[in-house]
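The chain below stands alone and is given as structure tokens, in the form predicted alone.
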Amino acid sequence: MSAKEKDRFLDEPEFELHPDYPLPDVDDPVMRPFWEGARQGKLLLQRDRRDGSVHWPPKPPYWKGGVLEWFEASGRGRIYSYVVAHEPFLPAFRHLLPLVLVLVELEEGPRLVGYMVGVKPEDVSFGMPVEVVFRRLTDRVVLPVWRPARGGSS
């Protein structure tokens, strides 16, 4: 793994997941490519091969006659909206508080929900440039999360 690829993953000590931590179904046939990409440090989206329009959430392969393809997105965007959670909606998230939940508008257009890392809640703002980074939860589950963009712009 190159230094650039390694930089896409959070450098953090291993931690034990709370038994109630909700994990995504990485074997779901529609979402499987997205989760496989995340394991490789890639943010994958779908687009229409005919007109290039980007689709989120992912659609099944037969949608619109099978014209969708997966591609690697830039991983850059801006905070469209956010909220700071001070109470855990699940006990499994207590260690993350305060948690900055964000709606990120990607350069490619779609808006993805996630959470911020590496920033204090008081330093988050609407329109803030962000970039994706990946947090390894298990051997199979790698979660895209967001951090302030290096260099301050996207």
Second form
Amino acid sequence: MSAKEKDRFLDEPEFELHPDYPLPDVDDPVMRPFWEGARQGKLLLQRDRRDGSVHWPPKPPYWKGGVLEWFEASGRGRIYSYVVAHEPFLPAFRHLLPLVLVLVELEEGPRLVGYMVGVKPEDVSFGMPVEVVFRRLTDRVVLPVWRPARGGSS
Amino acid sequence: MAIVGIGQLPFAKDIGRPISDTAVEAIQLALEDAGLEAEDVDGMCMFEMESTHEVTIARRLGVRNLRWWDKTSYGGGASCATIMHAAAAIAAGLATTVVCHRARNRGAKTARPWAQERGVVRDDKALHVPWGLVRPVDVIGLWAHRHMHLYGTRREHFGNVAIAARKHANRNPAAMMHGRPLDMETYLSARVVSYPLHLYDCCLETDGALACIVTSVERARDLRQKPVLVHSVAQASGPNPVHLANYNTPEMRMTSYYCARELWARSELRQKDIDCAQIYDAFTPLVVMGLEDYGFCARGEGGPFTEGGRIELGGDLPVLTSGGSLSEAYVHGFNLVLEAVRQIRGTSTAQVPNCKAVLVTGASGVATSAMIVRGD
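So the form predicted alone is up there; where is the form predicted together with its partner chain?
Complete assembly follows, chain above in first position.
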């Protein structure tokens, strides 16, 4: 893995997953490519081969005869909305509180939910440029999360 | 169609018995209210979440033969849909007398659905739960904060909703928050749950059981109570729907916007004809946004609409006249249906004078429902 690729993952050697963590079904036939992409540090979305329109949430591969294709998104977007979650919360996320849950509007259009890392809640704002970074939860589950954009803004 | 009987058990933090028992008693009270017998019931419509079997309830109630039944999904999105489905079944000749009911034990902290998320999550849940976006307060908070950012909506506007509901609850001895006044200072200084939402932006958690009886207007006119006519009903998912974290509609419109369009298209009444509104209030911003989506004001003007007592009894459009989910009880909004019936009958504890038409809405954010009821 190159240094640039490595930089897409959070460096958390000590990370320990809570036994009750609600993990996504990464084998779901519709969502599987998304989670496969995340394992490789890529944020994948679907677009229509005919007109380029981007679809979210993902649709099945046979949708309208198979007109959708997966592609790697820029991984950049802006904060469309956010909240700062406090107790009471799920035990699996308690160590993250206060947790900035975000709705990110991607450069490609769709709005994805996620949470922020590497920023204090008081430094988060509407329209803030963010970029995707990946948190490895298990061997098979890698979660795209968000941090303030480094370098060029989106 | 008409609603001819209502019944409810006292709300509680811990009602002490299962919903398969409380539902039966609430239905019996509704039948008594209507002047009907269990033998008259041939249809049943209930909520899907925390399901109980229709046959269990029918047997315990003494129903002779259930000929039509239906379970409606999406939690608080189902409230008015139960009445809609009952009315449709009666219109189609599939049943004559339908019980719609909601019994729910959710007062205990461990009973909250979001607190039970663990293991592998699938389908729509996998789109938000793995990030910890799991409490409804966070899901709705994202809408609310965006609204504040775009339109300058302030916490005080949400506070106006909480206070209106509490004032009405203080007139309603059945309300959980009866005798517990709330002022703006207390509202504003409450602990944060999901910034920008604080404690009093959130509904209660309650055990409750409520029922109502739906039958034809013709039959309703021969019964004990003044009939409450089901004037207009609607359900809507909106485009590109996602259960709960539903943020990819055009312009991020809520389901209530789409439901409102269906509802008004089927209604001879207009916003100006509505005397009070029972707008689903799991969280205060849903009322602010509901006022906009149901067309009482333009988008972005829901905040100022709440000012000057306009949504309180005596104002232009009183909302949540029983105290709603915020201050009466949280039973997936079925209490709002019963309160609409009381308003038309003229028996509410916060009675709007000469009330002729009431709007009731289900939860927005999820696939939802709404209805207008009116006097005969």
